[in-house]
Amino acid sequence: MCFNSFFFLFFFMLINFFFFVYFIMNGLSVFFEWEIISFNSMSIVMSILLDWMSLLFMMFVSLISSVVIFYSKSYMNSELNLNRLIILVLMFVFSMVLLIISPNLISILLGWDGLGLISYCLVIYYQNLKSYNAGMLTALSNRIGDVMILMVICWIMNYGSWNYIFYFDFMKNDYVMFIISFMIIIAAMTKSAQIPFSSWLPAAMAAPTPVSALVHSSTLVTAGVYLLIRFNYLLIDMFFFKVLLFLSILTMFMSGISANYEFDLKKIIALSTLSQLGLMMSILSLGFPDIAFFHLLTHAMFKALLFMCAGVIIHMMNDIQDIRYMGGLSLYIPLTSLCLNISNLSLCGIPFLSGFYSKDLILEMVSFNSFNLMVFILFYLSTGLTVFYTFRLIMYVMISDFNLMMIYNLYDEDYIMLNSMFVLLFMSLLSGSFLSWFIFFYPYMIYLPFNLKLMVIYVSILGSILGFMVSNMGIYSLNKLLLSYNLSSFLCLMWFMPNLSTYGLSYIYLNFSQILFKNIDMGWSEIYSGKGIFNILKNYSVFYNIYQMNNFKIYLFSFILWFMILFIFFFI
């Protein structure tokens, strides 16, 4: 099953690549429409839009999913139900492909909801309490987005069709379009985990690592960004886009700080995904959908590779994810360390790796445009924090002393995992340059002052120095020196967002239901229904039982009692 799925997806990727080259060279877009049913001038149609963007995105999704399935053959080899996992992953990829090629909101809903449902099945795959909680948080957060898409479907019926791509020109300043755009932005924020819906993304790390590599690189979390890229022409002048800019920059900043406090290897990578999603959303809010799409694709490659390297390390260390137990792994697993370091450096935007081409372009466009100081500072601060937690991770995992048992078998010999990682390593090195040739028909030449041009390098060097220093500090020194306990716990726990979105939402209702249960179910209704009737009947039966004891005194007493009652009743 693994190899069949791998070959199918790999050939699907090649077909998409050749079609993409043909379409982009000839400037083609193909629109298919199949009418399923028509009623009251409304028709339900299945539409497919194939243009260079959808073909390129499908190529990346199918490449990463094929490599992930090949990797799962070795990573999940002790799993009894491996075919079930592969089928779920294939359904997941199919839902994403349906979302990518849909210019129609009905089929977008099918793909969108399919992603949410199957992601729940994948997050709870290991079937323990933590997985169930994480799966529920993921599913319920995404349900908000699903409801918004359903409401958009209702509102867009005002135009007579669900093919939203036909309405880009004439419904720009319509009040209905204002409502639709607001709902689309909320839906994209839930799926791409922007503040205040950020807490589900690190929780979804309860899924198996190959699934995390797929979900957090090119499928689930990028669905919201892709939807906004498609709707971008309608949203560009909206007030909500300014709000989205503010929230996405805050998301980027918050996840960068939280990653510096985190010690779980997979959660650090998940928070870096959140940071990059904030970067994509923010550059999208500034009105550059092509650059956001460019960063989405380059990020998919090195992030999938990063998760795969983390999977090998976790596998090798007997399912330990705490980076404080690791250290010096570059001596024992050199090839995995090579992949991990290159993907980490690509995430930082080190020149001429794939992440550099998109991140440098984004930051230069931010410097080039006239935005306020807060936007400018938070962008560069978040970039510095990315380098900060990356170098901290490299120091903890690769360079410092090994902190587990003295006698331990470390290996780097699984060639199935390594081969799948080398495919993505190759793409992490080259995808930035070849995508910049393909996507941009004209070169972005951005003229800036010298210090502003080198600002990215300044914050990267500063972040790497701070990351090196923090990883060598004592365990309490930084908190004692700079931060109080309350502030550091606030920064560590993602600004209390997981607590607010779980206990914060459910506490009032659970507390109220406990009071109801205690006072009504276990209180008044017990006294006046089941238990009360039982007590009355029991007391009566005890009383009658005394009568039936054939005691002469009782008979005599009852005779006198009845005689007195009758006497009083008749003669007085």
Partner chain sequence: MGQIMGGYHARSVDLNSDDNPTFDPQAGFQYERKQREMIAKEEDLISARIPNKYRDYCAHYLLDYQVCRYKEMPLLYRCAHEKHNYLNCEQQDYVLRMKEFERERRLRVRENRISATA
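Computed from a predicted model, the values in this text were never measured in an experiment. Only the largest set of C-alpha atoms that superpose within 1.5 Å between the two forms is called the rigid core. Positions refer to the first chain, counted from 1. Compared with the form predicted in complex with its partner chain:
- When two forms of a protein are overlaid on their rigid core, residues whose CA moves 2 Å or more are considered shifted, and N519 is one of them between the two forms.
- Fitting the two forms on the rigid core leaves the C-alpha of Y444 displaced by at least 2 angstroms between the two forms.
- Core-superposed comparison between the two forms: the Cα of S43 travels 2 Å or more.
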The other form holds:
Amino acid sequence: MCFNSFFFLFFFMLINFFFFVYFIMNGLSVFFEWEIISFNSMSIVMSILLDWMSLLFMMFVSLISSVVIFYSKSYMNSELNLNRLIILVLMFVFSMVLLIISPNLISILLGWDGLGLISYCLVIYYQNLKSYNAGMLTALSNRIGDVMILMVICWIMNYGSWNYIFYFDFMKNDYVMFIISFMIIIAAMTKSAQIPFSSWLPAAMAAPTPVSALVHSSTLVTAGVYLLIRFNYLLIDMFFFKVLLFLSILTMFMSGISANYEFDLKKIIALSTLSQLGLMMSILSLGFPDIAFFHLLTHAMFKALLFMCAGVIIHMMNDIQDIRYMGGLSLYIPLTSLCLNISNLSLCGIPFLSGFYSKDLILEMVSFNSFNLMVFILFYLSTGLTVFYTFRLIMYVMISDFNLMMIYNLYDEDYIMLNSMFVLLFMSLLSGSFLSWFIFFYPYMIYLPFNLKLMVIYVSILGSILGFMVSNMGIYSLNKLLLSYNLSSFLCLMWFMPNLSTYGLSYIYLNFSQILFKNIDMGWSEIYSGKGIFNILKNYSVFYNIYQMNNFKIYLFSFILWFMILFIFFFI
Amino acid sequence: MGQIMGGYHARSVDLNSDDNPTFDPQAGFQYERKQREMIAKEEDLISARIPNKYRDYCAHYLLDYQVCRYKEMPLLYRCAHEKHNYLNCEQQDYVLRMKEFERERRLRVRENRISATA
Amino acid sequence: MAQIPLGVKTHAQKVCSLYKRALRNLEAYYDRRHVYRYQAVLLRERFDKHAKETNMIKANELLKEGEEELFLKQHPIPKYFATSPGGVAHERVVTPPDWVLDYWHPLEKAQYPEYFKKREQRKKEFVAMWEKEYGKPDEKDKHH
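Structure of the form predicted in complex with its partner chain, please, following the form predicted alone?
Now the full complex is given, and it begins with the chain already shown.
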């Protein structure tokens, strides 16, 4: 089952690649339409839009999913029900492809709902309490986005079509369009885990690692960004894009800080995904959808690779995910540490790896165009934080002293896992430059002063020095400051936002409902309907029983009574 | 970022980035300044379906780049020369616009100085 | 388990529990082993200073202060082993209990005839072993 689906998806990827090159060469864009019902003036059509953007994204999705399925053949081989996982992953890829190729909101909704539902099934795959809670959190957060898209479907009926290709920004003064753009942005924010809805992404790391590599790094969380890229012509210059800019920059910053204090390997990578998603959303809301798409694709490559390397390490340590148990592994697992290093450096934006092309382009566009000072500062600060937690991760896992947790388990030569990682490594090295030639039809001119151009390098070097110093554990005075309880617990628990959005929203209602339940359901309504009527009926029947059972006494008594009445009547 | 600093410097004379020049184009120049002319032809731009915002004074280099892209696809790295020409032209256009902005700002400052002393 | 815990802890048990939790807390903060060992020796010295305390009032006060200090200084992300409660891989694979097999449909049971024959045999032997050790059940316990 594994190998069949791997070959199918790989073949699908090759088909997509050839069509992508053909379409981009000729500037083709194909729109299929099937009429389902056509009645008087109403017609329901099913449509598929194939242009270079959807073909390219489908190629990346199918490449990553084929590699992940191949990887999970070896990673999950102790799993008795592996077929279930493969079928779920295939259904997930199918709904993602449906989302990518559909131009109208109804089939986008089908793909969107499918993604949310299947990611819930994948998160709760392991049946422990943490997975159930994480699955609830994932499903409910994604549900809000589904509701928003349903409402957009209703509102956009006003304009006659559910396709996004018919709407441009000349409609922005309309109040209904205002509401529609607000809801679409909220829907994309829930899927891509921006600030009010960001608590589900670190929690969803309870899923198996190959699932995280596919779902939480490249496909599910980028569905929101993809939706906004497609709707970009409609939404540009709307007010809520500025709100989205604010929230996504905050997300980027907050998750960068939280990843510095986090000790669970998969949660660090999840928070780094969150940070890069904030970056994608913010550059999208600044008005550059093609750069956002570029970063989406390169990020998918190296993030999936990073998750897979983390999976190898977790497999080696017998399911331990805490980086405090790891140390000095680079000497013992050279190939895996090669992949880990390259994907980490690509994440930081080290020159000429794939992440550099997209990240550097984003930062240069931010410096070149005149935006807010706060935007500028937070972008560069978040880039520095990215390098900071990356180097901290490398220090803890790879470079520090060998922590002696697992000596005999250091098995790197699992060729199935390694081969799948090498495919992604190859793509992660080359996809940056490859895509930067293809995607940009009209090159961006950037003219910056020398120091501003090198600002990225300065920030990276600063971040790497800080990361090295903090994780070295040799400088205790600095660490005591950074690890002071209140500051560190505020910063590492994601500014308490998961608590706010779970307990904070529901606690008051649960409290109130407990009061209502105790006093009304189990109190007064028992007296007036349940137990009370029962008691009344019981007491009455006990009372009437006397009259039923004492028939003879009553008969004699009534005899005496009538006798007395007749006596009084006749003799007075 | 540099645009923010430069723009801030020009706020004191009430000059924003999208304003048009208000002074005589010939004022202060010894030689005769000509109007910039489009080298790319209108029908070429229309037939290549280049979006409106890229139909500026460097569009002829852009057309060469698009032609080279179509010919060399998928080995697009061979178009580096055309891309470099286009980006050079864009950069010189940008520098020209920077100089126009600075000229506008200095003329306004000079006008303020003259009207303050008068 | 062999004995049911009493529910009342002696003072020594409480102190030992506090010490172990404090050591685990230190391990969460100082993850290089040599650094942790140094800090653990310092902690042990703090505990040893009051080890021979005979005044129980003072000893209880010290214990309460120790608990309070541990609560204030606990690590926000404690270090758990993966398969222990609180860890990541706790109860990942749940095996269904044995009595579920009794609820199978007879057609499903017919797919594994040997196993179910042996299972019936095992059940009879188990009942015989129980009655040998604990005697036959009373008539009063059977029907409520």
